[in-house]
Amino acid sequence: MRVVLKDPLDMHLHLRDKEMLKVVAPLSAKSFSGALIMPNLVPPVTSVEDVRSYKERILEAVGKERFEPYMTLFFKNDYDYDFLKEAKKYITAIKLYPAGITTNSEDGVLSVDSRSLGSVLEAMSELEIPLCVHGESEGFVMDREREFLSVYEDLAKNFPKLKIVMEHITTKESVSLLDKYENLYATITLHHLYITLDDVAGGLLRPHLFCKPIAKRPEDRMALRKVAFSAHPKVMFGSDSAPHPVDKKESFGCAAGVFTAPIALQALCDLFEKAGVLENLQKFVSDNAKEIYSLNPPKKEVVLVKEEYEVPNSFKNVVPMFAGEKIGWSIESVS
């Protein structure tokens, strides 16, 4: 059995910087045509020069691979219309982080609401710059995404022309919200399609599966799978692949993030095949994102075959999801 994926896209990717960038960027560029690059570096990507410089470092790291880094800015309250008009030439979206809610988000927004953010969001609406949001409150960890849904509703109602992407959704309530507002979209990760909280902490703690937002309940995973497997036009693949050195994962104060970039397409094939919906994988990993973001990525054809792939224990100093395990699909060729 073979599957051909054309121009696969990862619409939520962390590449980090410096030595880590050199390790992980080629792994995504090998099998993806492009990716939406997250801006939460230290310090964050907040200027046009930051965007241009970071993109140059990414392209240098991927070498000769055909790969387009779709760049983002880290949302700041003081962006004005003229700045955003200039920035639009270099970015695909702006990413909003509530302050302190996840990795490197200390400089994020203190209060996420339509009133306090109105001038920036109005300018983004007029300029047609999409807003990507890490949607979690500061409440109890299992309730944070659900509690944030009222914020999405506030933004969607008050800025109906603003394209809003609910990043890495994890709950059945988030899935239900998709069809309530025309301007709401979502990304779904590989790991949230596979795991629940029980996989992370039901037995011995598995630090390489610890992420934010945290994995939820079986009924939430079922809702995510249903909407992904159906190739819902408002949903797209975003790995949220988030590499950390092994000493930051296997340590006191475990860093949040699951590294999936090099095994994403193989694992998605396995999952979609078992669900009997392989024909919908192309839309989930490419076509929907092209439509939502109006993208024309570099042409790339990835051929996967139903042959076992043994996942390496590590890629340099980064441990991937399914390390040392076997996946039922392998990448045969990329052209």
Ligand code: DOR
Contents of the next structure:
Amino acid sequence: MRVVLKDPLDMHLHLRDKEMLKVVAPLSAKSFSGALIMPNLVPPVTSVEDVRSYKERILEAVGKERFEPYMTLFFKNDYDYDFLKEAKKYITAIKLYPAGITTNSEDGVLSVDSRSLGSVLEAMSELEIPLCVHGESEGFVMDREREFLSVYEDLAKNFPKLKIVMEHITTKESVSLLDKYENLYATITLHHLYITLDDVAGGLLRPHLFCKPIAKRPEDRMALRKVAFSAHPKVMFGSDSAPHPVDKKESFGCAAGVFTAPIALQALCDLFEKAGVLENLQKFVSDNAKEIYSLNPPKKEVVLVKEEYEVPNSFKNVVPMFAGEKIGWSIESVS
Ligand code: DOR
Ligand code: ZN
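Next up, can you give the form predicted in complex with this ligand of this protein, since the form predicted alone came first?
Full assembly next; the chain just shown is listed first.
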């Protein structure tokens, strides 16, 4: 059995910088046509110069592969209209983090609401710059995403022309909210389609599956699978592949993030095939994102075959999801 994926896109990707960038960027560029690059570097990407130089470093790390890094800015509440107008030439979206909610988000927003962020959101809406949001409150870890839904509603209602992407959704309630507002969209990760909290902490603790938002309940995973498998037009694949060096994962305080970029397409094929919906994978990993973000990525055809792929134990100092295990699908060729 074979599947041909055209121009796969990863609409939520952490590539980091320096040595880590050199390790992980080629792995995404090998099988994806492009990706939306997250701006949570230290310090975060907040100026046009930051965006341009980071993009250059990414392209250098990628080498000869055809791969488009779609850049983002880290949301700051003091961006003005003229700055955003200029920045729009270099970015695809702006990513908003509540302060301190996840890795390198300390410079994020203290209070997320339509009033206090009004002038920036107004300008983004007018300039048609999409807003990507890490939607979690500061509440109990299993409730954070659900508690944030009223914030999404507030933003969606008050800025009806602003495209708002609920990043890495993990709950059935987030899935339900999608159809309530025309301007709400979502990304779904590979790991949240695969795992629940049981896989992370139900037996021996598995640090390489620890991420934010934390994986939820079986019924949440079911809702995510349903909406991804049907390739709902407002839903896109965004891996949230978030590499950390092994010593930061297998450590006293484990960093949040699952590294999935090099195994994502193989594992998605396996999942979609088992659900009998392989024909919908193209929309989930590319067509929906092209439509939502009006993208025209470099042409790439990835042929996957139903042959076992043994996932390496590590890529340099980063441990991928399914390390040392077998996935039922492998990449046969990329052209
Ligand atoms: O698990 C996560 N890791 N979630 C995020 O939101 C950020 C990411 C990272 O940058 O490591
Ligand atoms: Zn992320």
